[in-house]
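The chain below stands alone and is given in C-alpha coordinates; this is the form predicted on its own.
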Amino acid sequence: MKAIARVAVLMGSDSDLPVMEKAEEVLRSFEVGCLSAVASAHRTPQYLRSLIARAERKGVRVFIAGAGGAAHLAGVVASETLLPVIGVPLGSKLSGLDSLLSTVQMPRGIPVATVAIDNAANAALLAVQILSLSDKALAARYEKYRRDLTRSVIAKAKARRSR
(Lines of atoms letter the chains of each structure in order from A and count residues from 1; the text may use other names and numbers.)
(Lines give C-alpha, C1' and ligand atoms only; values in the text may rest on other atoms or scores of the structure.)
Protein backbone atom coordinates (compact mmCIF):
# COMPACT_ATOMS: atom_id res chain seq x y z
CA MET A 1 0.00 0.00 0.00
CA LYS A 2 1.35 3.41 -0.95
CA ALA A 3 1.75 5.93 1.87
CA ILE A 4 -0.43 9.04 1.83
CA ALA A 5 1.61 11.92 0.45
CA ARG A 6 2.33 14.29 3.33
CA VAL A 7 5.11 16.20 1.56
CA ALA A 8 5.10 17.71 -1.92
CA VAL A 9 8.51 17.97 -3.58
CA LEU A 10 8.33 20.62 -6.28
CA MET A 11 11.02 21.67 -8.71
CA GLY A 12 11.15 24.40 -11.30
CA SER A 13 12.61 22.23 -14.05
CA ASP A 14 13.28 18.58 -14.77
CA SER A 15 16.99 19.45 -14.71
CA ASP A 16 16.55 19.94 -10.93
CA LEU A 17 15.65 16.27 -10.45
CA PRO A 18 19.17 14.99 -9.56
CA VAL A 19 19.21 17.28 -6.51
CA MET A 20 15.53 17.10 -5.56
CA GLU A 21 15.31 13.32 -5.70
CA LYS A 22 17.57 13.30 -2.62
CA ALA A 23 14.58 14.70 -0.68
CA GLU A 24 12.40 11.91 -2.01
CA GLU A 25 14.99 9.31 -0.92
CA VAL A 26 15.13 10.69 2.62
CA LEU A 27 11.34 10.83 2.88
CA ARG A 28 11.05 7.22 1.71
CA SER A 29 13.63 6.15 4.30
CA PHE A 30 11.34 7.60 6.99
CA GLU A 31 8.25 6.05 5.39
CA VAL A 32 6.81 9.47 4.61
CA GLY A 33 4.76 9.55 1.44
CA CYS A 34 5.51 12.30 -1.02
CA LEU A 35 4.40 13.53 -4.38
CA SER A 36 6.82 15.06 -6.83
CA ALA A 37 6.17 17.49 -9.65
CA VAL A 38 7.82 19.94 -12.01
CA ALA A 39 6.13 23.33 -12.10
CA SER A 40 7.67 26.65 -13.04
CA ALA A 41 6.65 29.57 -10.86
CA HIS A 42 6.95 31.95 -13.79
CA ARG A 43 6.21 29.85 -16.89
CA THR A 44 3.26 27.87 -15.48
CA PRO A 45 1.75 29.91 -12.63
CA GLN A 46 -1.84 28.66 -13.05
CA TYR A 47 -0.65 25.05 -13.20
CA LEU A 48 1.44 25.59 -10.05
CA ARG A 49 -1.52 27.13 -8.24
CA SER A 50 -3.74 24.16 -9.11
CA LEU A 51 -0.99 21.72 -8.14
CA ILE A 52 -0.69 23.32 -4.69
CA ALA A 53 -4.46 23.23 -4.14
CA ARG A 54 -4.65 19.59 -5.28
CA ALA A 55 -1.73 18.62 -3.00
CA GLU A 56 -3.43 20.25 -0.01
CA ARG A 57 -6.69 18.39 -0.73
CA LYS A 58 -4.75 15.11 -0.88
CA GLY A 59 -3.30 15.68 2.60
CA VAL A 60 0.09 17.26 1.95
CA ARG A 61 1.27 19.06 5.10
CA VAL A 62 4.67 20.44 4.00
CA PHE A 63 6.01 21.71 0.67
CA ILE A 64 9.64 21.44 -0.42
CA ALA A 65 10.42 23.65 -3.42
CA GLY A 66 13.70 23.84 -5.30
CA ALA A 67 14.68 26.09 -8.16
CA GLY A 68 17.84 27.59 -9.59
CA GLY A 69 18.76 31.11 -10.62
CA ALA A 70 16.54 33.85 -9.30
CA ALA A 71 13.42 31.81 -10.10
CA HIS A 72 11.78 31.75 -6.71
CA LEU A 73 9.51 28.73 -6.69
CA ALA A 74 9.49 28.45 -2.89
CA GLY A 75 8.33 32.05 -2.47
CA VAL A 76 5.51 31.65 -4.95
CA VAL A 77 4.43 28.40 -3.27
CA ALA A 78 4.47 30.15 0.12
CA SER A 79 2.26 32.90 -1.28
CA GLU A 80 -0.34 30.28 -2.29
CA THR A 81 -0.50 28.14 0.89
CA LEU A 82 -0.69 28.47 4.64
CA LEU A 83 1.39 25.30 5.08
CA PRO A 84 5.14 25.28 5.82
CA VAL A 85 7.39 25.73 2.78
CA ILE A 86 11.04 24.71 2.70
CA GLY A 87 13.14 26.23 -0.06
CA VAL A 88 16.09 24.46 -1.65
CA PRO A 89 18.28 26.92 -3.55
CA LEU A 90 19.87 25.08 -6.46
CA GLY A 91 23.30 25.51 -7.97
CA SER A 92 23.33 27.78 -10.99
CA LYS A 93 25.58 29.96 -13.11
CA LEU A 94 26.40 32.04 -10.04
CA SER A 95 27.26 28.92 -7.99
CA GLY A 96 23.80 29.00 -6.45
CA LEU A 97 24.30 32.33 -4.69
CA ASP A 98 21.50 33.90 -6.74
CA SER A 99 19.20 31.02 -5.79
CA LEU A 100 20.17 31.26 -2.14
CA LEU A 101 19.57 34.98 -1.92
CA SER A 102 16.22 34.87 -3.72
CA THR A 103 15.03 32.04 -1.45
CA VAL A 104 16.24 33.42 1.87
CA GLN A 105 15.13 37.03 1.29
CA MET A 106 11.39 36.58 1.75
CA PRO A 107 9.29 39.57 2.73
CA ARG A 108 7.93 39.77 6.25
CA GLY A 109 4.76 37.76 6.66
CA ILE A 110 5.45 35.05 4.05
CA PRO A 111 8.13 32.80 5.56
CA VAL A 112 10.16 30.20 3.68
CA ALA A 113 12.56 27.99 5.62
CA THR A 114 15.75 27.75 3.58
CA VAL A 115 18.41 25.04 3.56
CA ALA A 116 21.89 25.12 2.06
CA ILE A 117 22.45 25.17 -1.69
CA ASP A 118 21.63 21.78 -3.27
CA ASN A 119 20.79 20.26 0.12
CA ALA A 120 17.40 18.69 -0.58
CA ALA A 121 18.19 15.94 1.94
CA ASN A 122 18.19 18.51 4.77
CA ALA A 123 14.91 19.92 3.45
CA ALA A 124 13.39 16.46 3.77
CA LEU A 125 14.79 16.06 7.28
CA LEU A 126 13.25 19.39 8.27
CA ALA A 127 9.92 18.21 6.81
CA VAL A 128 10.23 15.03 8.89
CA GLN A 129 10.84 17.14 12.01
CA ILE A 130 7.76 19.26 11.27
CA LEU A 131 5.58 16.20 10.69
CA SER A 132 6.98 14.56 13.84
CA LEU A 133 5.24 17.18 15.96
CA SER A 134 1.96 15.36 15.38
CA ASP A 135 3.16 11.81 14.61
CA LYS A 136 4.74 9.87 17.49
CA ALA A 137 5.84 6.94 15.31
CA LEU A 138 7.62 9.28 12.90
CA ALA A 139 9.16 11.14 15.84
CA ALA A 140 10.55 7.82 17.13
CA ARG A 141 12.05 7.02 13.69
CA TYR A 142 13.63 10.48 13.56
CA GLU A 143 15.01 10.12 17.09
CA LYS A 144 16.56 6.76 16.10
CA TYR A 145 18.07 8.39 13.00
CA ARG A 146 19.70 11.07 15.17
CA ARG A 147 21.03 8.50 17.65
CA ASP A 148 22.48 6.46 14.78
CA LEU A 149 24.02 9.60 13.29
CA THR A 150 25.66 10.42 16.63
CA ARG A 151 26.98 6.88 17.01
CA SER A 152 28.41 6.97 13.49
CA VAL A 153 30.30 10.20 14.12
CA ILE A 154 31.69 8.94 17.43
CA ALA A 155 32.77 5.65 15.83
CA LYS A 156 34.57 7.53 13.06
CA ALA A 157 36.28 9.78 15.63
CA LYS A 158 37.44 6.74 17.66
CA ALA A 159 38.68 5.00 14.53
CA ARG A 160 40.63 8.12 13.57
CA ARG A 161 42.23 8.41 17.04
CA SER A 162 43.35 4.77 16.99
CA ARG A 163 45.43 5.26 13.82
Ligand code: RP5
Second form
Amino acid sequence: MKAIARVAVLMGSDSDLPVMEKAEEVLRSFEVGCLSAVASAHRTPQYLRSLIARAERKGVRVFIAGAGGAAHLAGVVASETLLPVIGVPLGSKLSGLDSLLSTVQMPRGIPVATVAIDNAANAALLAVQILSLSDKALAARYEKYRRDLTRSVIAKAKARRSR
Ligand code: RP5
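Provide the structure of the form predicted in complex with the named molecule, given the form predicted on its own shown above.
Let's see the whole complex now, leading with the same chain.
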Protein backbone atom coordinates (compact mmCIF):
# COMPACT_ATOMS: atom_id res chain seq x y z
CA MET A 1 0.00 0.00 0.00
CA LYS A 2 1.30 3.46 -0.90
CA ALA A 3 2.08 5.64 2.13
CA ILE A 4 0.23 8.96 2.50
CA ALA A 5 2.41 11.77 1.14
CA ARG A 6 3.59 13.84 4.09
CA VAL A 7 6.27 15.73 2.20
CA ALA A 8 5.98 17.46 -1.17
CA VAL A 9 9.24 17.63 -3.10
CA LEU A 10 8.89 20.44 -5.63
CA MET A 11 11.42 21.56 -8.21
CA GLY A 12 11.51 24.39 -10.70
CA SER A 13 12.44 22.30 -13.73
CA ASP A 14 12.84 18.69 -14.75
CA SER A 15 16.54 19.53 -15.12
CA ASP A 16 16.60 19.72 -11.28
CA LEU A 17 15.56 16.08 -10.93
CA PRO A 18 19.04 14.50 -10.64
CA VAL A 19 19.70 16.55 -7.47
CA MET A 20 16.17 16.55 -6.03
CA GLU A 21 15.83 12.77 -6.39
CA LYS A 22 18.18 12.47 -3.43
CA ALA A 23 15.49 14.00 -1.17
CA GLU A 24 12.99 11.39 -2.33
CA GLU A 25 15.54 8.63 -1.74
CA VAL A 26 16.20 9.77 1.84
CA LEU A 27 12.46 10.11 2.60
CA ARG A 28 11.88 6.60 1.25
CA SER A 29 14.66 5.26 3.50
CA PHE A 30 12.70 6.64 6.50
CA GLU A 31 9.41 5.27 5.14
CA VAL A 32 8.04 8.80 4.75
CA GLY A 33 5.58 9.09 1.88
CA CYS A 34 6.22 11.93 -0.52
CA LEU A 35 4.92 13.39 -3.72
CA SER A 36 7.20 14.93 -6.27
CA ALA A 37 6.36 17.55 -8.88
CA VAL A 38 7.88 20.05 -11.27
CA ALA A 39 6.36 23.52 -10.93
CA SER A 40 7.98 26.85 -11.57
CA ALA A 41 7.40 30.09 -9.65
CA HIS A 42 7.98 32.00 -12.89
CA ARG A 43 6.85 29.72 -15.71
CA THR A 44 3.75 28.15 -14.10
CA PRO A 45 2.65 30.36 -11.18
CA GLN A 46 -1.04 29.39 -11.28
CA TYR A 47 -0.26 25.71 -11.62
CA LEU A 48 2.13 26.01 -8.65
CA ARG A 49 -0.60 27.59 -6.51
CA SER A 50 -3.06 24.80 -7.30
CA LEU A 51 -0.40 22.17 -6.69
CA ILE A 52 0.29 23.57 -3.20
CA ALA A 53 -3.43 23.56 -2.33
CA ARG A 54 -3.80 19.99 -3.65
CA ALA A 55 -0.75 18.80 -1.69
CA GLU A 56 -2.18 20.29 1.51
CA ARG A 57 -5.51 18.58 0.91
CA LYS A 58 -3.70 15.27 0.42
CA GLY A 59 -2.08 15.56 3.87
CA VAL A 60 1.34 17.02 3.09
CA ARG A 61 2.90 18.58 6.21
CA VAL A 62 6.26 19.87 4.92
CA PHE A 63 7.31 21.32 1.56
CA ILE A 64 10.77 20.94 0.06
CA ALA A 65 11.41 23.26 -2.88
CA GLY A 66 14.55 23.19 -5.03
CA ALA A 67 15.37 25.67 -7.75
CA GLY A 68 18.38 27.23 -9.42
CA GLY A 69 19.32 30.69 -10.69
CA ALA A 70 16.67 33.28 -9.80
CA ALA A 71 15.41 30.68 -7.35
CA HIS A 72 12.09 32.02 -6.08
CA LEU A 73 10.28 28.71 -5.82
CA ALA A 74 10.74 28.10 -2.09
CA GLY A 75 9.84 31.70 -1.25
CA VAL A 76 6.70 31.63 -3.34
CA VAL A 77 5.66 28.29 -1.81
CA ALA A 78 6.23 29.81 1.66
CA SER A 79 4.00 32.74 0.72
CA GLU A 80 1.18 30.36 -0.24
CA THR A 81 1.18 27.97 2.72
CA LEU A 82 1.28 28.00 6.53
CA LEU A 83 3.31 24.76 6.52
CA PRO A 84 7.11 24.72 6.94
CA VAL A 85 9.10 25.16 3.72
CA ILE A 86 12.65 23.93 3.20
CA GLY A 87 14.56 25.47 0.32
CA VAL A 88 17.28 23.74 -1.68
CA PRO A 89 19.39 26.18 -3.71
CA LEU A 90 20.61 24.34 -6.79
CA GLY A 91 23.88 24.59 -8.69
CA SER A 92 23.72 27.11 -11.53
CA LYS A 93 25.86 29.03 -14.03
CA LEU A 94 27.00 31.11 -11.03
CA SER A 95 27.90 27.97 -9.03
CA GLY A 96 24.63 28.18 -7.09
CA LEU A 97 25.46 31.44 -5.32
CA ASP A 98 22.54 33.19 -7.06
CA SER A 99 20.23 30.30 -6.07
CA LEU A 100 21.49 30.40 -2.48
CA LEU A 101 20.91 34.11 -2.05
CA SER A 102 17.52 34.02 -3.80
CA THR A 103 16.37 31.20 -1.52
CA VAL A 104 17.83 32.26 1.81
CA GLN A 105 17.23 36.03 1.80
CA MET A 106 13.55 35.93 2.65
CA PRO A 107 11.80 39.00 4.02
CA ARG A 108 10.90 39.02 7.72
CA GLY A 109 7.67 37.16 8.38
CA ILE A 110 7.87 34.49 5.66
CA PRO A 111 10.71 32.08 6.52
CA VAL A 112 12.32 29.45 4.31
CA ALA A 113 14.67 26.99 6.04
CA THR A 114 17.51 26.91 3.53
CA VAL A 115 20.02 24.04 3.27
CA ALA A 116 23.40 24.06 1.51
CA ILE A 117 23.69 24.22 -2.28
CA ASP A 118 22.50 20.95 -3.87
CA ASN A 119 22.03 19.33 -0.45
CA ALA A 120 18.61 17.80 -1.07
CA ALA A 121 19.46 15.00 1.37
CA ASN A 122 19.69 17.49 4.26
CA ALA A 123 16.33 18.97 3.24
CA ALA A 124 14.79 15.52 3.55
CA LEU A 125 16.47 14.94 6.92
CA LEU A 126 15.13 18.25 8.21
CA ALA A 127 11.66 17.26 7.02
CA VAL A 128 12.05 13.96 8.89
CA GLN A 129 13.03 15.86 12.05
CA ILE A 130 9.97 18.11 11.75
CA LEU A 131 7.62 15.16 11.22
CA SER A 132 9.31 13.28 14.08
CA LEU A 133 7.92 15.83 16.53
CA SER A 134 4.52 14.19 16.19
CA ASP A 135 5.50 10.66 15.12
CA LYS A 136 7.30 8.49 17.70
CA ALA A 137 8.07 5.64 15.29
CA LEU A 138 9.68 8.06 12.84
CA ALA A 139 11.58 9.73 15.70
CA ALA A 140 12.99 6.32 16.64
CA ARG A 141 14.12 5.70 13.05
CA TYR A 142 15.77 9.10 12.95
CA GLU A 143 17.51 8.47 16.27
CA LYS A 144 18.86 5.18 14.91
CA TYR A 145 20.07 6.96 11.78
CA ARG A 146 22.02 9.44 13.92
CA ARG A 147 23.52 6.63 16.06
CA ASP A 148 24.58 4.74 12.92
CA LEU A 149 26.08 7.92 11.46
CA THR A 150 28.16 8.50 14.60
CA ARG A 151 29.28 4.85 14.63
CA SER A 152 30.33 4.91 10.98
CA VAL A 153 32.43 8.07 11.48
CA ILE A 154 34.12 6.59 14.56
CA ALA A 155 34.78 3.32 12.68
CA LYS A 156 36.45 5.29 9.86
CA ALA A 157 38.53 7.28 12.34
CA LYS A 158 39.67 4.05 14.05
CA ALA A 159 40.50 2.42 10.72
CA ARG A 160 42.68 5.41 9.82
CA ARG A 161 44.50 5.31 13.15
CA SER A 162 45.32 1.61 12.83
CA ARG A 163 46.89 2.06 9.36
C1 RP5 B 1 15.12 27.28 -12.46
O2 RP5 B 1 15.89 27.50 -13.59
C3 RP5 B 1 15.04 25.78 -12.34
O4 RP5 B 1 14.84 25.42 -11.00
C5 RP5 B 1 16.37 25.31 -12.86
O6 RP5 B 1 17.30 25.05 -11.82
C7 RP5 B 1 16.86 26.47 -13.71
C8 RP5 B 1 17.04 26.11 -15.16
O9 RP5 B 1 15.85 25.52 -15.66
P10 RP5 B 1 15.82 24.89 -17.13
O11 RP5 B 1 16.13 25.99 -18.07
O12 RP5 B 1 16.85 23.79 -17.15
O13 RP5 B 1 14.42 24.35 -17.29
O14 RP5 B 1 13.85 27.84 -12.55
